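A single chain comes next, written as structure tokens; it is the form predicted on its own.
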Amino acid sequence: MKIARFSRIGFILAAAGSAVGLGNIWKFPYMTGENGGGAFVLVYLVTSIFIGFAVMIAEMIIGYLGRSDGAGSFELLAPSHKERWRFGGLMIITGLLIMTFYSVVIGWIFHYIVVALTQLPATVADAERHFMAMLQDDITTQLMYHTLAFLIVTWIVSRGIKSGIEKLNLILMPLLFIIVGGMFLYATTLEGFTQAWAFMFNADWSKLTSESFVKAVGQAFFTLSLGMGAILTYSASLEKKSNLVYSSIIIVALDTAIALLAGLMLFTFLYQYGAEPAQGPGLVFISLPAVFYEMGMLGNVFAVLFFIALAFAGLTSAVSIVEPMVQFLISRYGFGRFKASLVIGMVFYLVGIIALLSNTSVYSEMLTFGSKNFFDWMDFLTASVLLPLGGLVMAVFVGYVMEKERVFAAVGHHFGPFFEVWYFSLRYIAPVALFVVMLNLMGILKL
């Protein structure tokens, strides 16, 4: 079977689309607000380079040299004991689990595009009431938009690498940068921009706790979509003699730029209209709609553009999350692409309904296990266990299992004298950091 190949720009935009998701525009700003601003941002930037970049290169190497599905590349590349690595790539199931609640969140964003087009809530209290009413009581609205997210993602993936995934990112990623960049440029004209800049880049180390430090390391890793086989699967479709180092630098730069621009833009609006930056996860769905209302007609325009940008980021990431499992069914079991896309789509759609219902007042008690409901358990399992575990496996595999000569042949000539720096980071810094992050997020190790 002939495998469709990404063009170089197509791969960069697709991988950047995978990395630039809700974590950049939604999670990064509120985590920065909760953890003191500048010091958190600095740790995030440093760890993006020494951990995120190191693991991204490793994941690319596995896909690029393996030329197989996410689960098969480990077995093909292992120099010995191949049977032990047969299940090394089953991290691709992580993406499927993420999609069970990610699709629901994309549905919320679709809903808020409609809210922005009709009537924004006038106060934070109104915005909170609206969001909680949707979350807990309005099953029909959530189900309708969850279904829409399922249909869009499944259709795009079913179109394949060239006609679906690459074309989607060639259109949406530039539009995403235009929208976020345009809103950022407007934010620079406001008085609140000076406060936002100081908050994000003046490091007050007294506000950075050990827990905040671990969260910054985790955010730097998770925002790049590492540890679930998406970058690995995309890399298997790269043309031969591709420059993995150059591609990784561009992807990390784009991902970081969107996070910083979004953070500066959102905090400027918050400061300009008297809101607090430390608003937690409700920043986007509760605080911002009320801020946009205060801006008048321009606020309605910005609200629509912002939630459209958020939807674009969610969709490009969702497609990359689904693709590894689709590719697995195609290569291992001979499924046609449409059938594989439909099967995986139906799995995350049906399980996603359970996640959706677990937030509602009618079914929450039935779907709560221990201290978390089903939605929160899926989030916790993937973010706190499976993603760092997947990154750890990749770092160990490339750093210790694969022959150093083979690794050098793939990327050494592009690294030049910095190869040993990257290799040291992959072998010693990234595994330790990821292990500590995983234990901390699981509650086993409290720093």
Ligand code: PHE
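Switching from the form predicted on its own: structure of the form predicted in complex with phenylalanine (PHE)?
Just this one chain is shown here; partners and other molecules are left out.
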């Protein structure tokens, strides 16, 4: 099958666009707030840099050499038991589960662009009331914007790799960097910056529970888009002679930088204006609008830009979450791209409505299972369980199943003397660390 090719910069921006998403700007700050700051950040950083980077190269290799959809690449590259390895491709289904809540949150962001343009809430209490009213009682607004998110994502994916995904990223990613970078620079001039820095980098280990450990590792996978075939699928569209090592370094660096900049900026604003960091998923929707209101005129401009940047980050990631399944339907079942995009879009749209309803007061009881509602289960299951599991499968596949010469031929030249270091961490460090995560997980889930 012929797969369209990215241009070199197109690939880097698309992969970075996939990585830099709601995970960086919405999730990372509130998770850091909820899990006590520094220690959480440190576990996340160590995982991203040491394990995430190693797994990213592995995932790229599978796509780059396999040149097929998720399942097909595993099948092609496995030296034996091909029909069994094909099931590695099942990991693309994780994307469907992620999209159920991802699209809903992009919807909230659309709504907040309008709030920022019209009337920002004046106090944190006001902002909380506004957010809760939307979340728990305003099904219509959420549904309307969730629909909009579904339409935009489906439309872009249906236009394909070149004129849909690559073009979107070429335009939105530079704008996103400028907005986040500019707002961060402004934050560094404020007094609250010192406090924000201390909160994010002074590790208080007593605050790190086994659940926050699992979440930090899950966050590293989530934010780097690893473990579900997004990077794999994009890499199948790489040019023939590509430097995977260099691309991975840039992507991990950009993703980590944006998370840290967004976190520092957000906490600076919160400290400066006396709001609370430990607010949960409402953080950027509750504290931040009130803080922007306090800033006056400049705050209004910031608010609009911030939510636009957040929407950009969300959209460029969403297309990469959907694309693996679309590619799968096209290459396996001969679907046209439009039809494939629509089918996948409809599924996440409809299941997304369940996620949306599970936050509302009317339906929450019905849609809560054990400790979490449907929305939170999707988030937890995908980020903390399925993505690390997918990462483990890829690490084992490239580290043990594929022939070493073949792996070396793809990246050895670019790694130079570090090839063995990477190969070692892929074979021993990443699997062991991910195994420890799975053990911790069982403790949390009380299996």
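Just so we're on the same page, rigid core means the largest C-alpha set that superposes within 1.5 Å between forms. Residue numbers count along the first chain shown, from 1. Please read all numbers here as calculations on a predicted model, not as lab measurements.
Q: Hey, does V407 budge by 2 Å or more at the Cα between the two forms once the core is superposed?
A: Superposed on the core, V407 moves its C-alpha less than 2 Å between the two forms.
Q: Against the rigid core, is the Cα displacement of S68 between the two forms at least 2 Å?
A: It does not, since the S68 C-alpha is displaced less than 2 Å between the two forms after the core fit.
Q: After superposition on the rigid core, does the Cα atom of G37 shift by at least 2 Å between the two forms?
A: The answer is yes; the displacement is at least 2 Å.
Q: If the rigid core is lined up, how many Å does the C-alpha atom of N202 shift between the two forms?
A: Displacement of the alpha carbon, after core fit: 4.9 Å.
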